[in-house]
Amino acid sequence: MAREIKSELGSVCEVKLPIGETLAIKRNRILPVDTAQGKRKRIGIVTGIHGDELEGQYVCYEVLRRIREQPECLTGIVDVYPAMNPMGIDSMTRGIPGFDLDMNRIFPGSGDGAMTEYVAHKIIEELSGADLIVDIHASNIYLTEIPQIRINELHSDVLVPLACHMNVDFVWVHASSTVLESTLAYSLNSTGTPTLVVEAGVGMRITKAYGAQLADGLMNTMRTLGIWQGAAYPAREPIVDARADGVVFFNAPKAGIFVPEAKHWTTLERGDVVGRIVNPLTGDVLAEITTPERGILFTIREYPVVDEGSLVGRLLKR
């Protein structure tokens, strides 16, 4: 029997801006139109906390497209929040314009603080209680990431099984860090709303293949949660790594221009060259970055200019 769905456009909060404009954080709630009793399962797809990370824009579009194609398969609530930092997205700004603040360092916010803290507080109010929140990031403008989910070790018991449905290549369970307690994911996870953090692609770009991969994963996850009854998409089994020393970080030993040599998401042997830092003024090779052991290169530098210490890659030890 065909089932209708409805789309409810709304906002998480609205704040007046000084000159003839209101800032609204928009939500689209998709749900079946029927009289079924009982509490429906709810998933929230969140992106755009960092205004320069746009990979999630395509994911939101693609999930909605698939739901609209098969509305009869929707049995729960899908909330889509494509722009948690709308002014940042509009102005190609990572943080919150006008405040120069990283929005993902002010959660859970406060109802009594600055405007930014008020917005963070309203976002937490809005998302709390969902069966799952998926917060999609795109690294930054400097690095390209293979689709992966990052999980704080404190919440790994609940989140790793959920992450394995998401069709990502890699699940990185990392050590707890106090400073990360100010993130959206930590605030929600620590108060009982399971939240997965996805990192995929690179800032200021859309990588269509990664977007489609994540959309497949979201549909599968919704299917697992009882929100979607469509056919399962083929899903990859991620590498799950929870070792304290499982990842090698490559930081630039010199300032210069980074020229990559290795291909992203390939297995490198000990001694293989990841890339070189060169000086275009003199023609010198300032540094050659090689792998200390065998592993898979899951992060690679995208933006060529590096300072001493700039991250140029990460290797998952194998």
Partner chain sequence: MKKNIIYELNALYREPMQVVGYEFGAGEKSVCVVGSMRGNEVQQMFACSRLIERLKQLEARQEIAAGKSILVIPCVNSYSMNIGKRFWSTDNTDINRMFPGYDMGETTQRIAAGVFAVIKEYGIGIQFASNYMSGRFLPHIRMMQTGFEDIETAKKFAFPYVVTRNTRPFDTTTLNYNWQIWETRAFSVYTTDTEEIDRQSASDAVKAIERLLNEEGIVHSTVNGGYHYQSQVLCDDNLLSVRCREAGIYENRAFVGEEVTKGQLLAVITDPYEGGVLEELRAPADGTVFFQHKAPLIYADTAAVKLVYLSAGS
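In place of the form predicted in complex with the partner chain, output the structure of the form predicted on its own.
Excluded here are partners and other molecules; the one chain stands alone.
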């Protein structure tokens, strides 16, 4: 007999706002009906911490769609949190509107603190103890990122093996000195809840191909964890880089309009042109940005207007 599943809609927290409305962070929990049969593995899919990052919205939809197509294959608990910063998403702003705060800079929060600290505290309380949390981000509106996972070297022994099931192209292991301790991922990882940070796509957009790639990776990871018994989605083998100097950053030497010349996620040789900064008023090329050595372009500027010092790309040394 086919296994039945149920959907439990609930709230992580609800806070009254001064304008007579309520801030509510929603959760959808999908699980088999026969919940009495022992402790089940649990995965949490988190997105929308930054209100201008929407790539994860499609991933949440796609994972739920696949589960509903094969409900008999679900053996664990899948928690979906599509909008951790609902006010930011509603107002199309990166942070929490009205507070001028980046939500991913206030964790772990405080149960006795201000509203934003209380919300952060309740999120940590909700997610703690899961077998895996996947925190999905996009880039901002200025840059587009190849699907990748970023990991603090302090937790790489646990997280890199999990990341290799996620069907991403690149796993970037950061030095601990470059990681902010006030992020959701750091707070959870440091207290024993494994958390992967995914970056993919561009701000305020949905890149359907990237969403499908990440959904494949999540189904594959859920199968590995014993949460899903459906068909396997073979994961691509990611490039794992933990070198302190493994990435070259390209910054604009002049203000102007950035015109890319290289294709995203392609191998460039030393001296290849990444892009040019031009002056549309005079027709002059103000600067030509070239690669100092061979590598793969995994970040490229999406928004063309640049100031001096603006990030226009990243190259993974090969």
